[in-house]
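In structure tokens, one chain follows: the form predicted on its own.
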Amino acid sequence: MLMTLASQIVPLDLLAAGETARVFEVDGRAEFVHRLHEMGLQPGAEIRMLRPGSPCILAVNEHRLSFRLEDSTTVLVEVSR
């Protein structure tokens, strides 16, 4: 995946409300990662943080997702700033 010079890779939980990003990587327990991918949270997907925290609420495509990240799961996103 190509990263531009003006972008940063950060954990999902660092996004502020209203901030948009592109999913860079989802890592963790295979079953949970698979479930997140099925929900649309996969590398390359554009997301918008609607409500940070746990659970967080994200806009992914035309859908809204609410979930709690497991301690063993990391979602990295690319933020253009």
Given for the second form:
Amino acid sequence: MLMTLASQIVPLDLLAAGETARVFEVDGRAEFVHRLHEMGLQPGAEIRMLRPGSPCILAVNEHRLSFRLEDSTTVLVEVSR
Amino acid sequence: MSSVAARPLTVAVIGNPNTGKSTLFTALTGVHAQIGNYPGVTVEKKIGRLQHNGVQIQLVDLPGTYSLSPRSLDELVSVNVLLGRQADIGAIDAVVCIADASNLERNLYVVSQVLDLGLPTVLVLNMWDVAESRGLKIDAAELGRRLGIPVIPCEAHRQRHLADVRAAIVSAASGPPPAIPRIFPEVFTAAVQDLQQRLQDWGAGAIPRPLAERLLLDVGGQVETGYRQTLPTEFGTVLDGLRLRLRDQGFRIPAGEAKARYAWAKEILTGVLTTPTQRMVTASDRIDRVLTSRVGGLIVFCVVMFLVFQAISTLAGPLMDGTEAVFGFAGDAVRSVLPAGPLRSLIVDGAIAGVGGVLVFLPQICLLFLFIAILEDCGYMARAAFLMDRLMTRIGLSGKSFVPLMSSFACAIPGIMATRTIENRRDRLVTILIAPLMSCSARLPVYLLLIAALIPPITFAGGWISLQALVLFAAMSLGALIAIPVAWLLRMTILKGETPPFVMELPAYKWPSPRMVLARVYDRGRAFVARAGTLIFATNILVWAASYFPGDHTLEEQLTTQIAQLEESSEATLKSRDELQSSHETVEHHLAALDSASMEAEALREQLSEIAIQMSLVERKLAPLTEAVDARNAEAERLLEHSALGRLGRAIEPAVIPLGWDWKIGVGVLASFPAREVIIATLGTIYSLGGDIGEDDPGLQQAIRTAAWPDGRPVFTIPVGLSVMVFFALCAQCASTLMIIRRETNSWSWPAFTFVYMTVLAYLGALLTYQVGTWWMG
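Got the form predicted on its own; any chance of the form predicted together with its partner chain too?
Below is the whole assembly, all chains and molecules, this chain first.
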């Protein structure tokens, strides 16, 4: 993909405040992944980090979601540089 | 139409959390909803009624959810209701799906699952005004045409367009169901049919298609768990095989569902939803910059919590006193009408005191829920949970447990009722189980009495810190400190399992709607009185009976009548005694402020001796009354000692001796199992002071100081006082709390567990305190 040349895939917790990204993959136990998908954190969704940390606050479309991910769950996002 | 009107329509309401679902429900049905529990689960069953053009509708409120994939038995209830499999609800005629108009794409996820059920559906686009203010444009008519269902824009909190919603419900329910949208690829549909066939072959009966889809999609979900329990193990292998085959065909589970449904939502919304190109910084975001920041946010949080508890403690006190006064007055009124006897005692000391014991909690519950409802409705509660999450994860809970636990410092009952916001069952149970350890306001009188009687008034640091205050602080914090290892142990043992990721929506801030807030307060207050109240009342009657029977109360009643007559005949003397007492106090007060060698002090001292002489004259006149009261109190003590409760106290004496207690303390503790504050009145009766007594009564404090074992040693040493306080700090002496746990968990085993673990903890704590205290103090 041409896109990947100009972008970088990083874990969600590396996003700085105000940075926007696109969800690339949610990895972990199937039921948790499913739940995160249902809440809007599915591959392709555009997100913006409002307050990094644990828990963090994200903007997903018009929603503001607060997240604390357990060790077994990883959210990878694609940041365009 | 007449055939439709004969039977009320059953309509389910479903939607994402924070979409104003409860607001719409209340706006449509009013506050008179019927509240209960579904059998076997903790989900609240809420049914309201409304009417449109003569058609009766019963509206079933389902819990707010992001999807219809059930992970727990609680979540399975919604699916069962919608599929008409919940026996106590019956078949569903239509579904009202409520969506946040300003967030349509994600909200369509659950809408697509509802459409999958093939039931007549109405889509309500709530918060239409918010969507407009954000510059979103939605073509509702076109959306309705594409979905094949009526789509109604609505502003529930402003009571707008409600008639449209009502009309749409009635017409949808009487019309044909909409076509089921084709969301999933062919391979998935084939796999579902395959699974349905296999289940039939196994004799599991016909499984509805939506349920078969859930079975395939939800790995480890409730539907799968149910079937795995009843079917042979091969079933698991077949299910896994089907999932693997789907994966090879390019449909990954669970990602496939989200992918398919969001793709469908996107397609539906293309050309229907127009979003502004410029992203707007909303007012909510600006407020959040302060309210969710590490330092500023915590400061605001502390101020808010302080104001709430300050308001509750200043407002609840007078209201509770007022409630008590009303019941005291009612008791007096009955006393003046009925002759003395078991009936009067049952009505006054059993029934009226019992109802009073229930209603006295009502002001606290209503006030706390008023504030919680305001904070929740305006959106602050989610921020508070966010801020407290860091702290609460240390004991294995999430931020959502903070407010219920904090509330429990006022009273565990509203605290436990407030755990409804915790959707994770395990977190909720742990929170419920440790909430009664928080030091509630009913423990305070017990602490105050024992501290005033036993702890010397020593001060340190130049009078700034007093030993009494330190002991009070320690007693108040003990429960919360013990709760930390208890929570940890619960999570390690009986409530084990992986902590799910914490995901919570932060809804946009808005002004709380008074109607909504009041409806919530009314709901909670009524639930408490109706469900817990009857049981609290019954326990009160039981303890009354145990302390009244068996025994011949004739002498006590004669003495009581005699006292009443004497009081009436010597009214003037009693009044002058009160006046003398108060002037004695005033003079003493003045004297304390003066230099004892001064002329003025000398004059005051003379005045004091003058009052004392007059006082002794009055006392002599009142001697018959005093004698009668003493005799009555002695008789009451004798009766209590020989009652069922007293005998039980004697019987358990060997068990309380290691705690340093005598049988009288044992009886007091036994009697206070329904409500811990009862110990004050019981100790009053048992030390022959009468039951009408408060914790600041000097006579009771004196009686405690002078109480002695038969060999003359004092009963209440400091270790004994501390041991009683530790017992009260940790014990589950509150029938109301246990009944609320029963109501909220919908099971008798959790209140039983709470009672046992707290009582064992209290006993061991008291034992340790007494033994270590005695050893340490020599």
